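Below you'll find only one chain, the form predicted alone, shown as C-alpha cells.
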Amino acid sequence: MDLKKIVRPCILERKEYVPGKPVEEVTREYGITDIIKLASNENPLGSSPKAIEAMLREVKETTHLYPESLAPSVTEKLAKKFNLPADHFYIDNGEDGVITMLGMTFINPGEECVISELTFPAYENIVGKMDGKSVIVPMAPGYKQDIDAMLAKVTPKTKVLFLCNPNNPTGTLIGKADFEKILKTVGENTLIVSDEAYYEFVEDPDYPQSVNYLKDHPNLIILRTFSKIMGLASVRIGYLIAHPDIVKAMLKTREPFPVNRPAQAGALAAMDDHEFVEKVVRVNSEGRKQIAAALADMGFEVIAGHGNFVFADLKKPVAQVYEELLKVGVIIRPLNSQGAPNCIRVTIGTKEQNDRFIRSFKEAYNKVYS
C-alpha cells in the first residue's frame, strides 16, 4: 500500500501537533509520581465544585442516553449571560472542535488565512487540513501580534484573519484601538476570528469587549471555552459567538452529538459558580506576578501577559533545561515545536506549585548553563 497515493497530500505535509506532556507519560518514562504539570494552561484549582456535582449526577442518571444535540440549555444560559439571542451561539467539543468546524465550513483549498507567528497552532493546523494556505506574519517587538503587518497581508484572497487575544503562548494583548482598526479595515467577506480562550483572566481596561462589536460586524467570530477558568478541560466544551448566518452554516457541518451530557451539565453549573471563578482569578493574578518576578530576577525577558501563564525568552536553548525539570517531576512547555527554541511557557499553579517550579527551574538552569 502506497500511502502517498491514498492520503490527501495536504495531510501528508502536516506536522503532528505536540501537546503538553501528560503526567502519566512522565511517570512511565522517569518512574516518579510526585509530579506537577504547568504545561497546558489547566486550572490548578481543579474544576468548579458545582460543575463536578452536576457532572457526577449526570453520569449516574443518563450515561445510557445520547446528549441533546444542540446543547440548548447551555445555549440559552449563554444567551442570557451575554444578552444576545440564542441563535448567536455555536457549541462544540472544546474550542478545538469549534475551530475544526470553522475550517470545514469556510476554508476552501488554496484560500489564504492570515496568522501571526508564535500563536495557537490550531489555526495553521486546520488551514492545512483544509488544504488552505497559511500566511504567517512575523511578530512585532515584545512578542506582540503585528496588527499593521497582518492587515497588510489581507487581500481579496483572504478567507480568515486569525487573532488570539490574549495571545497563546506569549500572553500579549490586542488593545481596543488595534481591534477597531482591524474591524474597519478588513472587508466583509473575510472572517475575523477573535480567539478569547483566556478573556476571563484579563484585567487590562484596554481589552476590547468584542461582543459589543458583533452587531455592526457580521464577519466577526468570537471563540470562548470552559476549559480554562472553569477547569472543564477533560470533558471538552467550547463555544463561538457570531452572526446567526455564521452559526447556521456551521450547524450544517457539525457532528450529530459533539458535546457529551456531563460536559453540558458541568457548563451549566459552572456558569453559576461565581465564587470559584473569583478565587481562580485571584490565585492566577498572584501566581502570575510571583513567577514573572522570579524569572525576571534571573535575567530573562519575561512577559507576564494576560492569561493563566507566563512567557519567557531565555536567550538560550531550553530543551535540556526542560529535560532536567522532567527528571524532578516538573512539566512546563518548551516552545521549540513552535519555532521558538529559546522560549518557555509556564502555566500558573498554586502558591506551592509555583514555589516548587521556581526552585526546580533555578536548579535545572544552573545545572545546564553554570
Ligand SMILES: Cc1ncc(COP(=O)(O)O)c(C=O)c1O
Given for the second form:
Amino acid sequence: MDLKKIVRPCILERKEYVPGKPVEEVTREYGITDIIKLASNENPLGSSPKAIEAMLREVKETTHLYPESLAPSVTEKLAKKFNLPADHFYIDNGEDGVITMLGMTFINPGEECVISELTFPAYENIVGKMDGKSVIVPMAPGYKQDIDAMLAKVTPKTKVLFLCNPNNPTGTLIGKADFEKILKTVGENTLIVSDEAYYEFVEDPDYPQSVNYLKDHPNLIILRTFSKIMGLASVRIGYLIAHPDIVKAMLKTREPFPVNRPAQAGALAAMDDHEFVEKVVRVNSEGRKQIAAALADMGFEVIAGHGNFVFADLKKPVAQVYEELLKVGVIIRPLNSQGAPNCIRVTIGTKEQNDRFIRSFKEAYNKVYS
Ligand SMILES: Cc1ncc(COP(=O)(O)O)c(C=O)c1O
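Having seen the form predicted alone, please provide the structure of the form predicted in complex with this ligand.
Let's see the whole complex now, leading with the same chain.
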C-alpha cells in the first residue's frame, strides 16, 4: 500500500496535534499519582455542581437514547441569555467541533486564511485539513496579535480572519478600538472569527462586547465554550453566535448527533449556576496575580493576561525544565510545539496548586540553569 497515493496530500504533510499531557500518561511514565495538571486551561474547581447533578440524572435515564440533534433547550437558553433570536446559535462537539465545521462549510482548497503567530493551533489545523492556505502574521511586541499587520494581509482572496480574544496562549486582548477597526476594514465576503473561549474570565472594560456588533456585521462569527468557565471540558459542548445565514450553512455540514445528552443537560444546568461562575472568576483572578508575580520575581517576561492562564518567556529553552516538573508531578504547557521554545503557559490552579507549582518551578529551573 502506498500511503502517498491514498492519503490526501494536505493530510500527509500535517503533524499530529499534541495536547497538554494527560495525568494518566504521567502516572504511566513516571509511576507517580500525586499530580497537578496546569497544562490545558481546565477548571481547577471542577465542574458546576448543578451541571454534575443534571448530567448524572441524564446518564442514568437516557443513555440508550440519541440526543436531540440540535440541542434546542441549550439554544433557547443561550438565546435568552444574549437577547438574540435562537437562529443566531449553532452548537457542536466543543468549540473544536465548531471550528472543524466552520472549515468544512467555508474553506475551499487553496483559499487564504489570515492567522496570528502563537495563537490557538486549531485554526491553522483546520485550514490545513481543508487544503487552504494559512497566512501566518508575526506578533506585535508584547505578544499581541498585530492587528494592523493582519489587516494588511486581508485581501479579496481571504476567506477567514481568525482572531483569538483573549489570545491563547499569550493571554493578550484585542481592545474595542482595534476590534472596531477590524470590522470596518474587512470586506463582507471575508469571515471574521472571534474565538472567545475565555470570555467569562475577562475583567478589562476595554474588552469588546462582540455580540453587540453582530447586527451590523453579518460576517462576524463569535465562538464560545462550556469547557472552561463551567468546567465541562470532558463532555464537549461549544457554540457559535452569528448571522442566521451562517448558522443555516453550518447546519448542512454538521454530523447528525454532535452533542451528547449529558453535555446538553450539563450546559443547560450550568447556565443557572451563577454562584459557581462567580467563584471560578474570583479564584482565577487571585491565582493569576499570584503566579504572574512569582514568575516576574524570577526575572522572566510575564503576561498575566486575561484568561485562566499565565504566559512567560524564560528567554532560555524550557524543554528540560518541563521534564523536571513532570518528574515531580507538575504538568504545564511548554510552547515548543508552537514555535516558542523559550515560553510556557501555566493554567491557574487553586491556591494550593499554585503554591506547589511555584515551589516546584523554582526548584526545576534552578536544577537546570544554575
Ligand atoms: C482559544 C480556544 N478556543 C477553543 C478551545 C477549544 O474549546 P473546546 O473544549 O470547547 O473544544 C480552546 C481550548 O483550549 C481554546 O483555548
